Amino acid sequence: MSYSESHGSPKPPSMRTPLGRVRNLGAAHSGTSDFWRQRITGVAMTLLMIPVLVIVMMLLGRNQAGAAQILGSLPIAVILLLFIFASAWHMKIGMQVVIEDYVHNEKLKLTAIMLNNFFSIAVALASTYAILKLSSGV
């Protein structure tokens, strides 16, 4: 059944470009990538959140040598930076949501976006740094 058929009326006049019904997209011009990645991102995180919990209870009570050896595992070093990965992009992800919504001046938003997308790399390398560092026994 069509729109005219089930209103008794033509089809209301769309407010979008012809390109924009054919890509489907908002005004925006992203779609909801952003609200998937992060979607994906959290899911990420819930599940190593287990073994991030248990790595963390076996590095209790050790001293510097003791965690060094537990960190230096290959398999405790990819579930950390798999974990710091999901984090890092999801914040990023999170604040961008909030700058963009809650802050109005665009230069400031342009601003703001930039020194989040930094801070999060930032955030992202120097834990990496500090895995590599201590799984490589350096």
Second form
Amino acid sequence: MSYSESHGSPKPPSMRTPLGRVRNLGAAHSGTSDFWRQRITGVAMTLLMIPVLVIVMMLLGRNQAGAAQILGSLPIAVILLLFIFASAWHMKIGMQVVIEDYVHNEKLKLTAIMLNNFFSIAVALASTYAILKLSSGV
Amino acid sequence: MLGRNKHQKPPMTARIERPLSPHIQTYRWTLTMALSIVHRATGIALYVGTLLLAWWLIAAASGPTAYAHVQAFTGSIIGRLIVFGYTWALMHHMLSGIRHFVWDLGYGFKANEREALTWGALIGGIVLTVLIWIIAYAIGGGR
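With the form predicted alone already on screen, would you show the form predicted in complex with the partner chain?
What follows is the whole complex; the chain from before opens it.
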């Protein structure tokens, strides 16, 4: 994403017409890549939903030793890693859309978008680390 | 008028008062509008709810004491309500999202079709949530 387009110092002269510059970019100044990734991750999570629910059901009523054994098995770890990766990306994009819609102060908006990135990445990495730790059996 | 405006012309950066386009309170409230907001609200709830998911996984990786804390929380009344709400938010957001995929593909834009899709997401989300909890209790998650 580029914010340099929205404000700042006078731009150098360009051969491109104003229409040519903005075409296909949209309000976020970054085109449709986030829109598309939002769909990819959404479809991925929909496909993963039944396996994830089965995994959660398998863990119900078990103690830590039992849960750790199940979570550490390869197919389950891979399914959860895929789900976490898709969730974190999906929620990062979704929250950014909400922020861009409702936070109008530019500095506050950029701060919120930055915190949104930090939160999403932190949740994803912490969960990933936990699953890798369970898989390695340490 | 013209002469006065010429002298009081605002700088280019100043905001000029212009008539605004009508906002949501002007329109008749519709199901699709309400569910659009619910889609966002459930999305935000799920965003915060990932903390619970991360806590659960980290606890499982940490050891019996940490995992017992999570189980004590999810076993409590408040914990159960939160996880129940989370289940509904997830199911609703998923079905509501599938509805968006249908629209993305260019289908379901007729008045009766979009109403049906929206009712489907609303009812389906509740049904799936209840179904998941019945299964969960049946296999012993209620202990």
